[in-house]
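Just one chain is shown here, as structure tokens, and it is the form predicted on its own.
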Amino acid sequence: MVSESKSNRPQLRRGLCYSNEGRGQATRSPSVIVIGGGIAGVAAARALHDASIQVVLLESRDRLGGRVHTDFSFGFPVDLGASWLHGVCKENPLAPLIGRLGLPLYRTSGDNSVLYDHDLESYALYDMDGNQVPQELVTKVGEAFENILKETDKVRLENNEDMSILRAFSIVFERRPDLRLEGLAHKVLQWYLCRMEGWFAADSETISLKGWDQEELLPGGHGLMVRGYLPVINTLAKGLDIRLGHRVTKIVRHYNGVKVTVEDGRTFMADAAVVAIPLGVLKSKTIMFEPKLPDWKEEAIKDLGVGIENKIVLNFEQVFWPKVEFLGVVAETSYGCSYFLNLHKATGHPVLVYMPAGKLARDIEKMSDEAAANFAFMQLKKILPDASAPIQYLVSRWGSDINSLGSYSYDTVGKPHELYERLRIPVDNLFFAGEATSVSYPGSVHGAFSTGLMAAEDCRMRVLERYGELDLFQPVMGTEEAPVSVPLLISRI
């Protein structure tokens, strides 16, 4: 059974046994600790637990999700994290549950947009002086980028040495001049590129080439959680035994079970554990692994990169900006540029979300919450200049929060694609879980939730192997509902 070690245990207790560790072993059953609340740790308890294994989960937070963050302050929901299911379609492992849940997604591209997450279909771009550039001009440049991204291919595939998406457009442009912009389509370019550092959440100079074509895309496009995420969170997490405000300090592995050691010195030990845990904090070396963990994982933690996208979401009187799904500012740079999604389009509630992405964002996290939310009206402004305050504003901080340390992983220059694989495989009694664990679909939520169904599988076999009651025909997630095929709501307007 998952036990405490000291007498002053948490409140929260549900439907879990907890003894001393003075207490006889008769009651002896199959346990493990869940560490992180987001999306794969919920889904892995959820899956041990139906399983009838004894969980307890440990959630650093006072709430669950991670950097899936529904947020209702303004009397309605928005995402302050992930917003979007990346491929609405029936193989989207997350696509029943939704469906079941009836959850309305806003369709915002089909399967081969350039933005990656938009089509050019409902948009208006804007220059720094608040003029809107010409859609045919907008159309041409994008097919410009699409044909720059096609010669970068090339680039790779005559190069052994990995390098940046930066540099391969340099080399790109020496070889074809006739790819060069100038001028207005120059900035556009810029704002293309934006948007691609956006999907990554990085800079181009840090972004692999032989790496960012490497992840795979779910067909049906990209829509957007109209009802945000908690409900998905919500109903994995029903009736498990969550420990908010755990953190996790220490873990020890024995060759019978770990011992999880919290913030206030609090103990847990199990047969098992799932870790759970964002990338960035697993960078930061907060968490001790003792023993430590192999050379392989470590590196593997070391050479994975994670990116910084935050959301400043601003909540407007009234609606003063065209009917598009987003807004954009063109600029010399991609750092000068801007992109602002219209919530309205897809929720009716009047509110724009400015996502700055890589040094950006990293830069906007050194302001206080009242001056980035002034600099993101300013871009604004810059554009529409009759533009009315907003009347209330959200801010994220993903890289500085303590519990993520960054919003999701990306493949640095010069390291290999299989440094997701690396992340996710086993060490002893210990099972790794998380979207950078996810070698087809990092970044992701259904990713990450795809992991934590694995890892609780793999960890599942282990813990009954152990007690000698392993059932290879009974998978994790067992039999108790048949999956139910329900079409997901995904609409445009």
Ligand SMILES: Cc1cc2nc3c(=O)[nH]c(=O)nc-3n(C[C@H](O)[C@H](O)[C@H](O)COP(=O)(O)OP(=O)(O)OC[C@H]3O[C@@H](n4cnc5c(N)ncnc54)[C@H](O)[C@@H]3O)c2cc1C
Second form
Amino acid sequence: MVSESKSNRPQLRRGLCYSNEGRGQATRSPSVIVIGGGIAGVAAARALHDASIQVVLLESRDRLGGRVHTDFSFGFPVDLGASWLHGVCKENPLAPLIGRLGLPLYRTSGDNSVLYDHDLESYALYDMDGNQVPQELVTKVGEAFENILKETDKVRLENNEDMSILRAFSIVFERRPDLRLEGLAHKVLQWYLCRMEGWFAADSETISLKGWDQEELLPGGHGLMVRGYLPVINTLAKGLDIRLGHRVTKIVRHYNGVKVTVEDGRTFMADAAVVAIPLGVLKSKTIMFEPKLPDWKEEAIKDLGVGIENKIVLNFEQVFWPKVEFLGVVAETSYGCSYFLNLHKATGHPVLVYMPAGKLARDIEKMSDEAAANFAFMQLKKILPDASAPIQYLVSRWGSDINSLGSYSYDTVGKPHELYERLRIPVDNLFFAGEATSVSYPGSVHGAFSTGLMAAEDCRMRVLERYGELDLFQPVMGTEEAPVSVPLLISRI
Ligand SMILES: Cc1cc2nc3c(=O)[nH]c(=O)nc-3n(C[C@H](O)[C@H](O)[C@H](O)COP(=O)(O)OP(=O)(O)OC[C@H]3O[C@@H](n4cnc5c(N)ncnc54)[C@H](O)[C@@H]3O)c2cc1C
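Could I see the form predicted in complex with the ligand next, after the form predicted on its own?
Once more the chain from above appears, this time first in line as the rest of the complex follows.
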């Protein structure tokens, strides 16, 4: 079992989880500590628990879910972190669970949308003077943007050296002046670029052209979790030994076990640990590893990018905006552009979600909540001058929150995509999980979920090998072996 001690002195009592003594006796009990209670950590803990391994999950916050954070303070669920299921299809590892829970999804796009999660016809864009951009222009520029992206593909194939998305765009414009746009069309193009930056949570001058091509996208389009993502976390967490408010500060690994120390000095010991904390937290070095992590792992932590995307949620008395899924403000630069997700279409509540990313998100995090909400409202006033003030607001701060220190990972210029795999590879009896360890689906809930299952399986094998009991236990749940397949409930108005 996982043993807990109030002091830093090592425990030496019988049946200690990392003891190899007593092989074949009843006191043996394989044990694992899972660090981090986001979707990856909770999935890992669930799988290990279900495979009859003693698990304790240590979570620094006073809630589970991490970057899945459904807030109920408006009297209905609103996601401040993840809200879309990217890939509404049976291949999505989360589909069986979401289907079984009967959680409804609202479709925001089909398969062929520009920039993944929204169809062109679902936007209403405005200039800074509140004039709506004609829909034909939105569509035309959307198509031009797709052509530019195709041209950047060619640039990528021709060049061995990596470059930023921004640099690739300028090469495309040099070669194909016909793709250059002027006036309002240029501003609309900047808006598409702004959406792209939102997808990566980073500015185009830092996003890798080569890395961009590596990301996989599941089929089936994109569905918003109408009742929020939290039920998924709660279902996975049922019956687990979870310790909230346990901020891990030190992880010591021995040849036969791990010792994990939390902020107040208490220690936990087990055969192995699953480290499922965000890349931003690993980068901050607020957790001491002893012995230190190998250089290749430390370099991967340093070189992989972590971006910022935030949500400023405005709750209004009533709806006064058009019936589209996205409202946008176009501007001369992508920094000046902005957009609002209209939650009313999906949930029936009069809520708009302002979503800044990259440098803009970082700048807004320097403001107070009130100033941030006001900033978002002022953007809205530009396009809808008669907008009434919100009655409530919520502001996320994923970049400065010490439990996340970023929103999600992305490939930076000149760094290989295999960094995700290096982040995942175990070090002795430490197993790593989380969105930044997902080679195929980084930055997503389903990607993080899969890495939790993968780490659990690797960890289970390792622990049971030590106990010589590999054949006694059932495999942990696999991503592809869904016992029952329930169709997902997705709709669109
Ligand atoms: C604004 C935003 C929008 C997003 N939108 C989507 C979306 O629509 N669809 C999608 O698929 N993905 C989306 N994502 C990404 C998705 O939320 C993440 O990829 C995923 O939730 C990450 O899960 P995780 O388990 O890897 O990390 P986390 O959820 O961050 O979990 C890590 C946990 O570790 C804890 N922790 C940190 N430090 C310590 C410590 N020292 N000791 C103990 N515990 C610690 C944290 O509190 C946290 O609970 C979005 C993210 C953000 C921020």
